[in-house]
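Given next, in structure tokens, is a single chain: the form predicted alone.
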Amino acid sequence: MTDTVLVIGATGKTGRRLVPRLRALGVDVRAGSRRPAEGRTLFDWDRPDTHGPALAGADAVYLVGPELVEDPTAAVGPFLERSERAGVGRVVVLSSMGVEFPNEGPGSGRHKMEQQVKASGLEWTILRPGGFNQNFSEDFLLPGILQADTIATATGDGAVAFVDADDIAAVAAAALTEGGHAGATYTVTGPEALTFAEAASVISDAAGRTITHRSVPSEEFAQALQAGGVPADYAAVVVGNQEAIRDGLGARVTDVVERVSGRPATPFADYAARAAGAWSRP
């Protein structure tokens, strides 16, 4: 039995929809962040003398590594020894699915974090979401919705089978908690592959004005998020999946949803619908 579980990044897309899970759970959470309030635990990735504090007592982990950052491993390495000398358990590790494409390759920081873990001693499962369906209302991709009516990508008419990070919560909920998960790769999507075209139509119904996809070379987009203080060598990182995309590999559909957690994955039509409010203007 899981008792206590901390869970870093717990203001972030997963982290903020894991806690309450866990705490309806009966479970006892550590909601880290940089930002302490009432609630929450300090804990920073730049200052490790916030994790010794953050982990003592906890008997699994739910990481998020460091917020745009390519190779998260000078962090993550020393942080997994000290959680297995703390007496941790299990960790939950949220990854991506861009690991899987050939254009990232092993020698991405993704796929190193993700050998740290599988090399920890510790009880591990690795997520590998999708394209986030929050990216749309909550992230990167909503500045051009509010200003422009647009969504810039450099995908082409590549599909991704975006996935809910209600849903990523869900499955890491379940990992944290039951067993039969300790060793898995789990690749987590939503019940359909949608092209950014297909999703902006989609948009433009909740929102209830029209609402594009423009697609643009990858140099341009990269520019775009350098512009918005994306460091280049992460924003590399993300063109590089949004060309994968482009040539057809983000498309893949899995259960994994409903096979860990219970429950079928949110189709990209309902998550817009809840999420109409945040495409409106003032």
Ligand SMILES: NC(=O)c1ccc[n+]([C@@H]2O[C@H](COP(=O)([O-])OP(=O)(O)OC[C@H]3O[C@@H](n4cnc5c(N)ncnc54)[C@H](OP(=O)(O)O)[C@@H]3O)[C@@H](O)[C@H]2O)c1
Contents of the next structure:
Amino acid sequence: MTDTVLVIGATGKTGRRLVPRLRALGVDVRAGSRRPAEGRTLFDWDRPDTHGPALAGADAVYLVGPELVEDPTAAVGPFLERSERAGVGRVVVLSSMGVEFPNEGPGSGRHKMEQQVKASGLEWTILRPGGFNQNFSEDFLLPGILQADTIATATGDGAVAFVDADDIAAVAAAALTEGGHAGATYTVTGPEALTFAEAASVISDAAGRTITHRSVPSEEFAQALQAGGVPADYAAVVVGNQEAIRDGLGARVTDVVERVSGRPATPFADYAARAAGAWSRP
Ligand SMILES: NC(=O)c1ccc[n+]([C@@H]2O[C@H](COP(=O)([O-])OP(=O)(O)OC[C@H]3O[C@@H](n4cnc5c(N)ncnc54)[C@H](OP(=O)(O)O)[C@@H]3O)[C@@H](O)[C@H]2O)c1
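For comparison with the form predicted alone, produce the structure of the form predicted in complex with the named molecule.
Full assembly next; the chain just shown is listed first.
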């Protein structure tokens, strides 16, 4: 029985969709954020003094690592030990399909974080989603759409089984509150794989104007990420993931969303229709 869950990254793309799902199931949710507000619990990876109070009385944790940190293990390892000591029984970790790509081998930060989780005494479930739909409407691909009607990536003609953050939240909610998910590593994808040009076409239909995909060289993409404040080592991971997608490795479709959450994965066109307001010009 899961009564109390600490959701780390509760203001993020998956966390803020997970919080209401858990509350609707009657779970007492600690919505972890560095930015205090009503209904939130102070949690900062860089401030271990916030970890104990956030964990007190929690049965389970939804773990989103520190943002834009290539190797989160220095923070995650002690946190897992502390969770065990605090009586937490279960952890559901947001990893990435990227750990299955050649650029994120055993030496990579996210891979090492997964190993830490598996070595902990906690009951664990690892989620490895593909690229989020919401990157187009809530994250790094949005400014290009708003300012230049362009989606620039280094993925060439490679396809991605884009997944909706709401579907990831549904899988996480099941793994946190139901039995049968301990020791599972789930590759979480949408129902179809689209190239970025195809995604741009669907977004154009929803937005009511033409949005195009521009394929850029890896170096240009890396420079753009760093100009936007992404540290060089993390930018290298993102670029490596994009190259793997370009080489055809991002197109794998799984049935995890339906199998674990009991509802079909969201088609990209349904997401785009719902998100269309985000692409209105300011
Ligand atoms: N985006 C994708 O396509 C994608 C695909 C696969 C995997 N992932 C994985 O998903 C994870 C989340 O990435 P995202 O882009 O979706 O970000 P996000 O969850 O939308 O935003 C990051 C969240 O982390 C919190 N956070 C950041 N730094 C923190 C810190 N030092 N201490 C505590 N909380 C902190 C932020 O909350 P506050 O600012 O409120 O503190 C925010 O809620 C990453 O680990 C990434 O590897 C992403």
